[in-house]
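Let's start with one chain on its own, the form predicted alone, as structure tokens.
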Amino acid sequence: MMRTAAIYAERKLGHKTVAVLPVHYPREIFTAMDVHTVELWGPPGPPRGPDAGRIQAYACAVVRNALAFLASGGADAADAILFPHTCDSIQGLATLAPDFGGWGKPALRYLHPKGGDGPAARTFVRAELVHLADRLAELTGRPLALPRLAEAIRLHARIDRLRGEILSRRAFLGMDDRELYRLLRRGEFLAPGDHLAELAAAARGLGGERAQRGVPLMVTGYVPEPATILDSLASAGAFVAADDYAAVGRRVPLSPPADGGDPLDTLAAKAFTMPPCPTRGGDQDVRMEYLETLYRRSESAGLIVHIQKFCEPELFDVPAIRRRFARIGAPLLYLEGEMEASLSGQVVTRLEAFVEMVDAGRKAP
């Protein structure tokens, strides 16, 4: 509702909307065109609709879903929607949701950089992100203007040290893990001004002293859904001490672009300083590095490795994720879900039992 109370907000101020599909994709682009951008991440809980069964049984829940939503009209207040290359299944997305799913609305792709910075690949993201203002272009009338992106680099560029700043000081912070998510995922739907309000206020709460208590614990994977696990974490006592889920903590560059330029520029540059994601590919080891950096540096006591189901690019990491931290000597568990409305009984007790031992471990002489 908040998201659809959104979308009628923006249109009231003039300006289109587009339904965007997990994960990464220039914002800033569509900031300095006055297109505001709602998320769909599923949406979590059952589909909404039958026609989640038009795709394979092994194909994730997100996409499943999404499907299901948008033939059910769940978008439909929307003008277009983008479809990133995630993924296999979401890119195959963008054929199906207009073909199958009843979505007679502008289709828009972007293919982000998979692998390692370099002259090819700047020149290849740059050309993407003028194909992407191109066909916004034709959504809304108007021309991308250099000078507006410049605007929306600069403003998005405070919005990611506010969110890296909130991120990397977590335990000094005194909110818990429920409000934590819910203020970052508020980015998800918010117009960029208005999170960056509220990133601003709750950034002021960060003090000099400790304020969680409980088990630091590292989370990785795809998607903070159901929200409840963050429920249940605090109710065994323990806090999400270092967040790498590809929603949240991988969204965050290690560094700012750099100011001045050409804009374009700037923005190719900046895909390249983000944390290392299996869905953008890239070097394993520099990952398995980067993770064990962000374990050590956020004094966690244990990793969460969180997968949704059928998630290919995050299942591909797994077995070298389990390596890297038993190697270290750090406790490990593994959950595996798809988008549920909320966590079984059985999971709930794993993370008891989890944190419990961690606790143990930490307490041990």
Second form
Amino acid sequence: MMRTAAIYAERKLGHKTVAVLPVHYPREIFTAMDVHTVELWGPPGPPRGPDAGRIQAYACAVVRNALAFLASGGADAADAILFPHTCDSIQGLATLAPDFGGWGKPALRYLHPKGGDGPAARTFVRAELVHLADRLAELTGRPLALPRLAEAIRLHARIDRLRGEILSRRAFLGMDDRELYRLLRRGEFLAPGDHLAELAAAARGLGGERAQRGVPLMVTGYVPEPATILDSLASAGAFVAADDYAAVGRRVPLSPPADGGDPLDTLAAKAFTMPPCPTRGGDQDVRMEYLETLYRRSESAGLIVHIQKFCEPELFDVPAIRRRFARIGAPLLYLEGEMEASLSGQVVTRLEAFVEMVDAGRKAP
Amino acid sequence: MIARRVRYEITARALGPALVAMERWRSRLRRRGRGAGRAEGPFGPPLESTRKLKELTALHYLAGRFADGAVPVAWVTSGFPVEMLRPLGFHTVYPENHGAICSVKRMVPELSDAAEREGYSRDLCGYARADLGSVATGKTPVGRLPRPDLLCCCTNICQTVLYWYRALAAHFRVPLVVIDTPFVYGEAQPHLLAYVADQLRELTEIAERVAGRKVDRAALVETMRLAREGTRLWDECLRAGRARPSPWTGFDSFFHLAPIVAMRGTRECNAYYRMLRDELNDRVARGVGGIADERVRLLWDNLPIWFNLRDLSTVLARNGFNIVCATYTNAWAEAGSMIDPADPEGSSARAYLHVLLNRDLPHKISIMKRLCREHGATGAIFHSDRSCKPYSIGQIDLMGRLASETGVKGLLLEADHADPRAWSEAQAYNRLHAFMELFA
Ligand code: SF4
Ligand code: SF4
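Give me the form predicted in complex with its partner chain now, not the form predicted alone.
Whole complex next, starting from this chain.
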């Protein structure tokens, strides 16, 4: 509902809207071309309408729900759709819906490289950005203006910096997890300027004193859905001290973009400054190193691995995560979901037991 | 190193062929006792080439036992542009092919259990689970797999291989080369072609470093020529299936696919397919079919159900149904024709981007329609493969379209290409019998 309201507000300004599938995409180009983006993570809950049945039940709920949602007209307010090159399932959806029914408006794709960060990948990202800008120009009737892109890069760098600051100093923020994630995830559909204002207001609340007293936990996984997981954590006496969700923490660059120069080069370079994410490939050891550092820096006392069932990119890293965190003696809870509307009682009990166990471990002499 | 090399060469060139010759002699005796070349059950007489195929496979895996430390070893995905490695003398191992062998030998549950104990989910690709379980336990039906010096993965069949090979790289602590082939919607744009060609040049540098020698361009050109010729020969074998009756079954072709996947770009591969093609054409001329009484001709979509090929083919054959074409086997006959020895990197980029699994659904349906038309298939079995998402997503629509646009009747058969635990025999055969009744 909020997403639709944001689309209509942007439409009044004469802006086109593109619905975006997970995970990574160069939002700066859209901002520079006055194209509003609204992300589509599922949506959670049971699929709308029968079209989910066009994809076998052994594919993840994210793509099954997305197909049902698109085919039932759920994203009709958008003018186009973007499928980032995230995984085999989204890749399949990116031809199924536009070519065989479910989405009749323009379909864009963003193919980000999976093969490391050598010169071939860097050249390709830049070329792909130009290609995407050309497709957006067809949609808007206006070409990409480089000064506007430079401006958009600066705007998003400010957003990224605030998101990074809030996440890394999370224990000093007096918001509960539900509020925090509501704030961070509003970035999925708000106009960037509006999101920036909300983040700036929240960041002012980052005090010098620790505001979170619960059991600090790190979470790695895909997307914090169902959002009731955050309520359950809170009522069990824990909070998310470090975030490695693909939808959230993994989209905050590790370093700011370079100043000046060709904005397309700057944006292409940004793709290689992101935290490790299995959907982008990269060395598994580097990712494990990153996760351990995040865990230690946040002084987390336990790790929750929160995966979507059938999600191959995430699932293949689970053994390495288990090994690494066992080695450092970190308690780990593994949860698998299917974009349910709320957590089952059984999962809530497991969460509570885990928090209790971690807390007892912390207090033990 | 030298001793290992000598042992490897002796195994590959002398001991292996001697063992194979002995086995050939023994099996000739056995077959003489049974009556060689006679039809068995509902099938036509067995293909003579199958014996040669077994020998080739046995030799490859036998030599592989002694490959590490003797020659550079690369583990390679089936869609990888392996031609680039051949001139550097790599012994190549195909974990997917190994996975298929594990499945035929019914070892996947045990290997998968081992992988699951490591934390891998049962929802992952059956080949990956078999391989990771084999790596964890050292168990394999082929004796021993050599340790890799280089891991080579190409995303043109799926992204699964990327995640799988990342895990292998972390385990073996050897370099991983990823040839990233972005999915092609329509035709590949120039920047995609340039990207893949650039990666192939980067691959050469890494492979040269691992092999400790430089690529001989003349040898590379020759390998490319052989690969293109091999693809053409494989295509000729598949075209034999257009005859009525088809001289072989789709299930035969699944096995005979191994050389074009794992030995592409070698003389042995091409010699083998010349022999197979000639045998198939001879059968066509003599009217010898893959099954005894072919009444209904079918298309197969997706990977084979490796662990159940014999039973499934028998049920179909008994009822006069023959798989005469398959999107899976055809995939290896398609893109290789784009290879141009004069431009190894550029033409490989085009060829390896345009493989079936890396292309959109309109392309897939056009291939299916063409195969059905050319082979006179009036039905299609869509193996809905639980653990191969890239091949399976879209099948439900493909089946509906094929039926509505061409009248080809379809059956969606749920299984797993490698793991029998996902196979519900009674349910599958009920559905299969109901499907066959549609053709009564
Ligand atoms: S949950 Fe995983 S498999 Fe599903 S769309 Fe997202 S990345 Fe792909
Ligand atoms: S079976 Fe499917 S998922 Fe597995 S390696 Fe092959 S294409 Fe990839």
